[in-house]
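The chain below stands alone, shown as structure tokens; this is the form predicted on its own.
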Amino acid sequence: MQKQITEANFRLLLDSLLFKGQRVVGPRRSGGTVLYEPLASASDLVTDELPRRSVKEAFFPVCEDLLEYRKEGQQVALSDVTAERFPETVLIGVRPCDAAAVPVLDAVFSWDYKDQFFLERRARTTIIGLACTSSDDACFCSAVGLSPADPKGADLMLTPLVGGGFLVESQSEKGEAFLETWRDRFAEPDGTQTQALATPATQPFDLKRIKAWLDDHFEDAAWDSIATRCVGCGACAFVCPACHCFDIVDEGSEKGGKRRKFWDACGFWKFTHHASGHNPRDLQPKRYRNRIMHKFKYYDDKFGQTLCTGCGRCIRVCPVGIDIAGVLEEIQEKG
């Protein structure tokens, strides 16, 4: 189904959401960055901007309680935390890169173990997509077939419109009833064009032909040359939106405490440090080579798509600038 807003009433329609106490996210400036946050009002979206962080944390947050538990006497109680605490959301402004990022997500938390924490915010989320009408040269979505106004992950899809607006594409049954609820606010199409859209200069990549590559090349002298400027650091993990390794730990005494979920990164030298002390992946070379194995073979291998959509962050917050689009394209012409 398609309609279309003007900018006044989005921005009413957005003000309609949250006075009816519903919890609205999308891009805001926070200090001086860019990031996904709850809206206070509709002049607090910020649409001209990719921000730094990705929206995956609205799904799997950087820290979270799963339990908490307490000695009575000679017991232990045990607390568990209730999906009831997560709201209702409405996610506004996601960029193609970022909503994509959300169904391979759902493929890793929904696979051999059913993650309710992920499940029940995602159940409990709408997604609002926002086409590019700009990039940088960082942006290579192209490159690793989506694009700029790819509706994948979204659940609404908005293009702007020449002279002001959005076209509204619905992508999904929660999409639709979006349209239905809101629909004073929306109108048919009248024809007017739609922006011209954001051209990332990387060259589509032969996916296929990396993959090739990788399936026969775990051990090669060029991971030493492509990982030599890796610190490890994880930057590049924590603002990925498809990375999604985590750790689990108590925290707390003997006493009480909480059992907790938090990001963690393969580009750690902790990530594979075993109790015997022994690190299957001692060397940074090794732990970059598991970054670029898990995003372009493994993740292919178990679900027939890549983990990686092509948002540039990790290209960007990179300390020692390693660009993974560079990384690809030598890679590619080793297949």
Contents of the next structure:
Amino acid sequence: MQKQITEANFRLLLDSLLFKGQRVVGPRRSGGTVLYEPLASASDLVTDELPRRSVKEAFFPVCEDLLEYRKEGQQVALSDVTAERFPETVLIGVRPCDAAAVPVLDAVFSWDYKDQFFLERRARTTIIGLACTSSDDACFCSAVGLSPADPKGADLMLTPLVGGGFLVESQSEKGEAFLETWRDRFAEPDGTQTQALATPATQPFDLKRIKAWLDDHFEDAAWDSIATRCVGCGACAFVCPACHCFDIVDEGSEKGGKRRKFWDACGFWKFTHHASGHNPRDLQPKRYRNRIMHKFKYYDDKFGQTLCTGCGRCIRVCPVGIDIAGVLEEIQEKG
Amino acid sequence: MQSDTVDTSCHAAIAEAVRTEARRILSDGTVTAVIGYAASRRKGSTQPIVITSVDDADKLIFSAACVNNLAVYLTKAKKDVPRSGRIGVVVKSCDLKALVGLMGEAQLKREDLYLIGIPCTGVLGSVLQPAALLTTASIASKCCECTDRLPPGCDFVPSVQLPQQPRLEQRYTDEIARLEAMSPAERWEYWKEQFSKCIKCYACRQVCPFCFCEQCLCDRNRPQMVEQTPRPAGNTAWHLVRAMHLAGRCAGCAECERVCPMDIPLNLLNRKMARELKELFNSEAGFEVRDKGPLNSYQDDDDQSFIR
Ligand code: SF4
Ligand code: SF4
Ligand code: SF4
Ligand code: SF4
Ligand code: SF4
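For comparison with the form predicted on its own, provide the form predicted in complex with the partner chain.
First the chain shown before, then all remaining chains and molecules of the complex.
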């Protein structure tokens, strides 16, 4: 279904949602950065800046409790966190490179083990995407098969119109239901042109060719030249919408505490450190190799697509200027 | 505040001199490798590079986006960088202080290094937009209060005339004064709020030349010493461990602050600690190699007023 909404009606719609007690999460200013956080009013929504961290944390938080334990004498009491308690949420202003990562994560979290913490949040969330009208030279969505208007992963897609307001297209049953519930706020499209979309400059990658090279070059001197400079921080993985590694740890005392799930990263030395003391990825280039292999080979082998949506966040934050698009270019030339 | 452009016209000459010198020391066998900066894919962006052949010397550059403290690659925590023979390294003054500190901690020997010093007009505070112009607004806060624009004691320094710098605000000094004027409760609130943003990516630790421990206390899990999750308890513990461990050692290169993806003002804490150390022990990071830091040595006249 296609509809149209004015800027004023759009803000009113947001305030109505909030007034009804609906949880609405979108890009908002938080300290010096923009993050996806619950909005308190429509005016909180930031539409012209890509949030520093990605939308994955709406389903996969930085840290969450899985259970609580208490020990009294010989008795141990466990209480589960019930995943049903997660609130219904409308996620708004989601960039195409973020929205597209959500189905990528769905595949991982519902494959051999159904992660109820992820999946329950996912089931209760409606995603309203927003097409991009600007980009910088770190953006490369269009080089990995997406685009600044790609609706992948979104339930509803907003595209800014010339003169203000948005063209609204539903992409799923959730999207249809949303349009139905709020139908009096939307109008029929009157043919107003949509604004010019962003045009990321990077040329499309030949992902098959890149994968073919990766298939045969687990050992290669290129890994050293690419990644000797990597300092092994987790910044690239933490800001990535598609990276999803986590660790589980018990924290507290002998008497009581919590089991928690929190983000982990393959760049960390500790990531594959075995209890024996052996570390199969003992040097940084081997860890960076894993990052590239996971994104452009292993995930593809398993789920038939890549684990990167070209948002460019890892490029912007890497403290030593490692540029994943540059790395892909280099591999493509070899392949 | 209106921002003025910083004159960076000397960068081309500096880059050329660095290339020529790198070629010379690689070809005559003075060094086995040179660690410097190269251009990266995005407009204006740079990255650290380790070169071992004369042909690669052409890749070396210098610009206001050459922000990294390359001393980090010379620590034992980074085993990937070739470590045989003498190594050439490009350093700004702030980076040099870190190298000097590492020498004092017996991590490096002066004779194993060939120091290529940069006469410095300042670097960008953030490289999120690496092509940004260097101005009194975009310049790194550390550069605003830098008094050592010519690194002393290097083996080679390009001879260029450093331009007159426009007037710069004293951001750390002002901010420390603002915080010191607060009540302890208000100050604690400020830092609690800052630490709450931390996602424990450890980028700050990984770029710090002094975070060279092969196993960080905060990574220990048998037994766990510090809560590992990015929550209030673990975050506060991490930041206290970091601040205390770096006190008296920190060179003030501000790399920790630059790389924090959550924009936590880590160097503000470092600067405050540095000031305390200066007042209490008359000790500060500089260009003289010292084999004892203020917090790992004892003297009879040390200030003991904090123990009551
Ligand atoms: S790998 Fe980098 S560019 Fe790709 S989705 Fe992750 S953060 Fe974005
Ligand atoms: S990568 Fe593409 S979709 Fe993402 S912000 Fe940039 S232009 Fe928009
Ligand atoms: S690639 Fe960059 S951001 Fe990622 S771990 Fe290495 S240094 Fe950190
Ligand atoms: S603590 Fe920060 S400012 Fe101090 S030496 Fe380490 S990275 Fe540099
Ligand atoms: S870089 Fe910032 S977010 Fe990452 S661990 Fe350090 S303080 Fe926390």
